[in-house]
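Have a look below at one chain only, the form predicted on its own, in structure tokens format.
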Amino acid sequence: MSRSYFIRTYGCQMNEHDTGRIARLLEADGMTSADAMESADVIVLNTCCIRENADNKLYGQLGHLKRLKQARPDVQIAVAGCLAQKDREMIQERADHVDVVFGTHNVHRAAELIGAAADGPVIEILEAAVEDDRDSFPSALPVRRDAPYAAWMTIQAGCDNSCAFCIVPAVRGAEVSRPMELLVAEAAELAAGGVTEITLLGQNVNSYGRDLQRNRRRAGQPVPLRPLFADLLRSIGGVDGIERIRFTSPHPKDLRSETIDSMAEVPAVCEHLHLPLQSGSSRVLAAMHRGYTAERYLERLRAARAAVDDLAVSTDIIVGFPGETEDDFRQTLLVAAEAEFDSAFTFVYSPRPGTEAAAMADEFCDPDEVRERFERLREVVERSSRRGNQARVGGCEEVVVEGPSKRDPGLLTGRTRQNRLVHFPAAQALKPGTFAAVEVVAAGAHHLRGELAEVTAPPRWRTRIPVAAF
């Protein structure tokens, strides 16, 4: 009888992507997916360590699983991901019922390590991605995809930046880029299986290829001066069948004109830019080591909007970074208002042990003031988001159908090229991946409401979702 597995994912899209890899590896080892954690034979917690509550969620879940382990001793529990990479020993100290701990660079050995844990607990952590190890690089692994028409592609692992608030470089290592020819081949294989939308993933996607260029320079080979990310967008945009390309997340300091030109000139690249601001105060940005000023950020944003018609812009903003004053925060409000973001992920600063900012305890902001600032920022962002959505009312939007609305099964949900959600009545059964034209009749701060005008293209995926391996 085959064993079953259940994976709970915390954190970002790269974690979601890694979860797909782990799932496919476990299935290749003969396991099947369980409907619930409590009924699984193998439980994998794929962790994140970006914010403090990620720790709380993990250890709370591990507390629950200790009772499950006592009731069912044969259950195997594995902790993977960024928090495993950072806190390997602590996890074993606080939760000795965990069988396996493996990090972000050991995904390729997930099934192997779980098998080895039958003889006792296993902890295995690699400190960085290995550039020449094509079997272990995340995109080199087979993947189980939940959305048959869309796929993520990890183009780069690690990060060379030193943002004061971020733990990612410590847990994912230095930047390692996957060669472009392998990425283009992967995109072509995905398209052949019916994928029409690809999202390129990396800690800093627009610095993609800098390590490859360094290696070529050391080998005495010619190196183009332009950034390779711009070339990658053009190359994947030329793959037949790929209709939409997204990417996340770029860094404002590395947003070059060549990348903006590629966004404007390659039809498949969506008119959506996620450009993390983090703060509108140049003083705070310097303390964060972000490498740009507020004015420089706005210059890059203006250049992108001037080049790309109908560009939607989303962002990340941290409230309450150590030392942030009321004047600093007012500058953030001013920049957010001028930028007119279509959406924003706003976060209250939380210290991550091992980062520079975590040592600034004497400069931590008053929690009550931070909460009040957070609400003020939310109002500014929602005002611009609602205004941008209301401007779409009366127009017709091309959407890719994602499926029934989570809140109302009588509605279908689709997403525009600008990454706006559109809900519309399910007048006919439309499979995920269907392209449709929807007339917008109403708008809120976070979504549009519409009526189906016509189906413009059927989905291209086959009945069985393909599994890609490269």
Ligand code: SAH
Given for the second form:
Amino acid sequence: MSRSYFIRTYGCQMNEHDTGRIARLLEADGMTSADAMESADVIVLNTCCIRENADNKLYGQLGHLKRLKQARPDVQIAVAGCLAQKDREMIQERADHVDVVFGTHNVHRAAELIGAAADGPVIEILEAAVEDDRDSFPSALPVRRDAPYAAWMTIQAGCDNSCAFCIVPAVRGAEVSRPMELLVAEAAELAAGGVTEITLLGQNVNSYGRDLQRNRRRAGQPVPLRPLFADLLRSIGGVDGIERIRFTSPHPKDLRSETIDSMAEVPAVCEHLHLPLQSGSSRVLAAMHRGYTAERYLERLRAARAAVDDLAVSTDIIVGFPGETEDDFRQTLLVAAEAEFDSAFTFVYSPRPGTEAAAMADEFCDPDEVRERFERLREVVERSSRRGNQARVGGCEEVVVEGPSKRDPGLLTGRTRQNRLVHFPAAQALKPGTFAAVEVVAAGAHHLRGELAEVTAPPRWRTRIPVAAF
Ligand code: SAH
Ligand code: SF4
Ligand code: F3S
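With the form predicted on its own done, generate the form predicted in complex with the ligand in the same format.
Shown next: the complete complex, the earlier chain at its head.
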């Protein structure tokens, strides 16, 4: 009988994307997917370390698995992902029942490493991704996709910034971009396989290609002066069959007008911008080394909204960065209110060992105060997201069906181009990936309710705007 695997994903979309690739490699090695962790022969924990509770969750899980391993000594346990990359010694010390530890640049070796662990513990951590190495680069590998119509493409690994709170550069290394030709070819391959929606992933997507340009300059080759991310959007937007393009995350300091123009001009690029604010206080932003002020952020946002019709905007905000005063926090509330976010991921600041902000212990905020601020911010964001959703009531939205609603299996859930979720009853079962027009009848803070108007052929914009325009 074939062995079975179970992968638990802790982190962001990049982490989830890596999970899909590990799954595909294990399947290619003859394994099948297990329904539950407890019944699997191979358990992979694909970890994250962006905030402290991600660390704690892993160590809690490892405690639980120790008992499982005592009961079933044949089970193999692998720890992968960002925490593995950062904390390999700690994992070894705290969990001698772990068989394999591998890093974020070793995903392509997952099956071999798990195989080799039959003879004793295996650890493999590569320090950085390699631009033209199709093997070690994320997303160049086959990937198991949970939705047949949607795919992620990692366009850039690592991060060259040094935000004072953030652990990512220490775990994911320097920025390395994948060559545009490879990405466009991959998009075409995906489209040929039935994918209509692609999400481009990177920590700082609008600096995509800077390293490629630097390398070309060094090699004495001609280098275009324009930012390559804008070109990438246009090129992928020209791939026949790709109807929706999303990307995350652009960095506000690098959101150039060329990118905004591409968003406005390429029909497939969705009207949604995830632009992480982090704080509305320019003083705090400077201490974070974010490279923009609150005014500059709002100015970029205005430019994007002026260029892209009906643009939805989401963001990330950290509450309680060391030294954040009540006055700083009020600035965040003001900027959030002015920005009219459609949604926001809000986080309580979490010190990450080794980062600059973690050393500012004497400026850490009072936890009770932070909790209260967090709640006040949530209310402000919820007000604008509810307003944004309510403004859609009475209109008709193009959705792509995701599947049955998680809360009410009698309803279907679809996603609009602006990334809003719409729940609607459907007399007929519609396959995930179906395009449909839905009349919006009601709105909450986090979703819309609708009635199915018609099942549509994929996008009507193709008939309105010829792709040959670029
Ligand atoms: N590269 C992206 C961010 C990736 S991390 C960017 O710069 O926009 C995702 C989010 O996690 C960040 O936007 C930030 O809001 C949050 N985050 C990162 N480090 C954190 C920390 N130490 N404590 C709390 N939130 C954090
Ligand atoms: Fe972290 Fe800043 Fe890089 Fe984003 S841009 S991954 S927050 S260092
Ligand atoms: Fe993602 Fe967490 Fe790593 S947010 S990049 S999995 S630290």
